[in-house]
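The chain that follows stands alone, in the form predicted alone, written as structure tokens.
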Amino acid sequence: MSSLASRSLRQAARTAVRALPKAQAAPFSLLAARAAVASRATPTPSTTFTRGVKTLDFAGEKEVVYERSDWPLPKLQEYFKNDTLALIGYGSQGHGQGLNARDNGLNVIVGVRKDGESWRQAMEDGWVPGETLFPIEEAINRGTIIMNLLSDAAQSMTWPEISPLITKGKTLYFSHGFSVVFKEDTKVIPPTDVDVILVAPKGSGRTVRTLFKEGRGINSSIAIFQDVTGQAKEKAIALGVGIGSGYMYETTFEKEVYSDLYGERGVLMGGIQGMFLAQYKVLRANGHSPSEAFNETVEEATQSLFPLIGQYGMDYMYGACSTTARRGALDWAPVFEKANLPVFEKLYQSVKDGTETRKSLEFNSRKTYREDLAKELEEINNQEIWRAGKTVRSLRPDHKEEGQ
């Protein structure tokens, strides 16, 4: 589609939102009103919507949570009328966050390294040369709020560049507090004339993008560094809706950066490949099958019983499986606590003294970064465990061949 085809389509979309009632301009995106302008949908009055934001008790402590029912269309892009994002680096959380936005009908600049690879990439997202997709010094120029989405060693890298462009009148936001938790290694240091805000979804960009298509919304964290105007977290809000979030939750940048920190490292990510590993070693020295020893640990495990405890909970999971099995599953509980406490206690210390911090920024700087990586993930990938796995996962009746 041409770039004005294009725009004529996102001006179209943003008249039909605007004109729907309120109660109907609350769709997560613009995708919908697309809709509406393919089928030549009849505007009706306007209406009032309802406020979304609300004090909820989460096990006995009182929090506020704040859901894009607050933000419909109309009022999300007239926020933003006089605004352009400025999204620097175009990795997972770029791709997700500027597509969302740009389909929300914000004004949205992608600012990349020119002819590398996330500028190919941003090309074929339809971001245009010369028009939305910049250098990145001329995209900082260009924009009032920057989104600085590189990596955590890129920003340490690149911020002696960056940081005299991030001018009075602009405001600086981060989807990790990483860099500005960790100022001592990462040498990040905000402009004291700027607003410092956070939003962090909690998952992958491709997430954040997969569950805004479907009209869902990912739960994002939401914090806030520096407030120069007095509207920063007003503007961290409505910029979490705008990037695809469904409900927000207040923390601090220190707060997210541990917790997530510790988060990807624990139950996440490290903690479940050593636990899944641990297990399916033992059922193989004893004697039973590749395919056996998967399915009992990590098939039935994703495709049973994890989306149970996603859906209802963890009691809910319990009830739903045989006495036998629950017995079992309630007598061993304590001891992996017991056995695993100490473990994430040193790893939550681990993160908190910037431990964890040195190690990234080391390994992520290398000039050999991306052979290691791919040496270790290799290593990973021809592990029995996972070997096994790629035959049962092209077994299920929903499989699509890996990589689509």
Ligand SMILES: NC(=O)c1ccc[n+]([C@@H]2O[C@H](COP(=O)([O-])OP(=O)(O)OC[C@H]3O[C@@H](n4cnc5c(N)ncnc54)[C@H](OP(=O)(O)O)[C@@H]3O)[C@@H](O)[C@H]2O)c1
Given for the second form:
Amino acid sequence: MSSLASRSLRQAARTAVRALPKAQAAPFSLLAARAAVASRATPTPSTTFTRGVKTLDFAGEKEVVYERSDWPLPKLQEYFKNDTLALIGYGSQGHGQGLNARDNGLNVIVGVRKDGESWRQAMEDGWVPGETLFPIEEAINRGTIIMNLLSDAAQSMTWPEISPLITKGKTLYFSHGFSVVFKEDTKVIPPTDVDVILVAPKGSGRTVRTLFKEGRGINSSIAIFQDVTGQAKEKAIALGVGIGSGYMYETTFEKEVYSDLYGERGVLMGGIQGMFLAQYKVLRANGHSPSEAFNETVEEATQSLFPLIGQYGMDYMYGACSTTARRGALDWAPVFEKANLPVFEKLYQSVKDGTETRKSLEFNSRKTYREDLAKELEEINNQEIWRAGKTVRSLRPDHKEEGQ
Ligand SMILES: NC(=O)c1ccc[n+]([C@@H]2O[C@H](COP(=O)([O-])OP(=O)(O)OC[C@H]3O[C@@H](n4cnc5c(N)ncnc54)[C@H](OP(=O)(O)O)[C@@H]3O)[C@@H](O)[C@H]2O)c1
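Please give the other form, namely the form predicted together with the named molecule, since only the form predicted alone has been shown so far.
Every chain and every other molecule in the complex is listed next, the one we just looked at coming first.
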């Protein structure tokens, strides 16, 4: 990006950096300086407000964003005063969403397999057997809003028992479009006389909880699959706020599940592991040491560049790096784009035609699921790149490996 606005922004940042005392004029000072001028130089995005609801211009496309500020606690509690939120499943999302809704003063109960790991975990978090913690079927019978937060494979496996309990007047809630969209494979076909809604937090359940406790709130997607009462959308927004969302974007069940499965297989996880590995292997094959190959591939990316890209964008990164790095990165980006485009197209197709869902259901429903997964993760753990990474990480002053 080389618009006049961004050029003058960069110029202003450089001037601000030059004005700083020498000791501060490191790359991070450049950042701080840019932040200081950004508020003046960045054009304000065009925004239309209707109370907390905003229409925002995302790169030329207008989208509606729903905000927590429209739902102060007394209004939220009044709205759900006759409801019982029955959270079915207490994994990462059950934990985060359940505790947030409870702290928001809503009437929440948890339904999980009696005496399983989740039952134990729920008791640890203060859910009381017979009062707020029940076996799955009993919780569904007691609930008016049934929040299906079982693992996606378990949603499919348990559907024959759960489905008849979702009676008229109840609301069926998901945090992923998976089960409903791929119904040919999951066999999850909601009853036709209930509202079916989705609130999908854009992050792990642990983050749903920590952001709530910090008073911030996670961003979530909301969607409506079936609206029999005419209230489905309002309920989805209110539930989004109830479980701890700060902002909510509107989508459909299909788009939510397609983008989610695609993203995690692509740049978020699968793509990045493949890219790291390919770059590392070529460095090693050309005689670079494991530490050098790791530092140049993973450490610098995760510790320095990715946070900057996250905070200020890619154009900023190009502007803030050395002229040598900039020239090469500008030249090679289109080469990588061209090489990767067919892979991403193939991946999207594989998500859309259900191949990814079938693979996931098959694998995650195996009796040997835990052992099979452990074997594959051990393989990654044993890859030279990640073994080298352990030693590199141990040198960080704030080093802590998981479990420490
Ligand atoms: N995790 C995320 O980052 C995330 C983010 C956004 C949306 N979501 C969506 O949120 C939903 C819940 O995900 P999650 O990650 O929180 O859940 P999870 O950890 O995958 O699921 C755990 C729950 O499923 C139960 N379960 C597993 N197999 C079962 C079976 N055969 N019968 C009964 N219960 C069974 C477990 O109970 P036991 O302890 O008794 O085995 C546990 O309570 C999913 O739709 C997921 O796609 C997840």
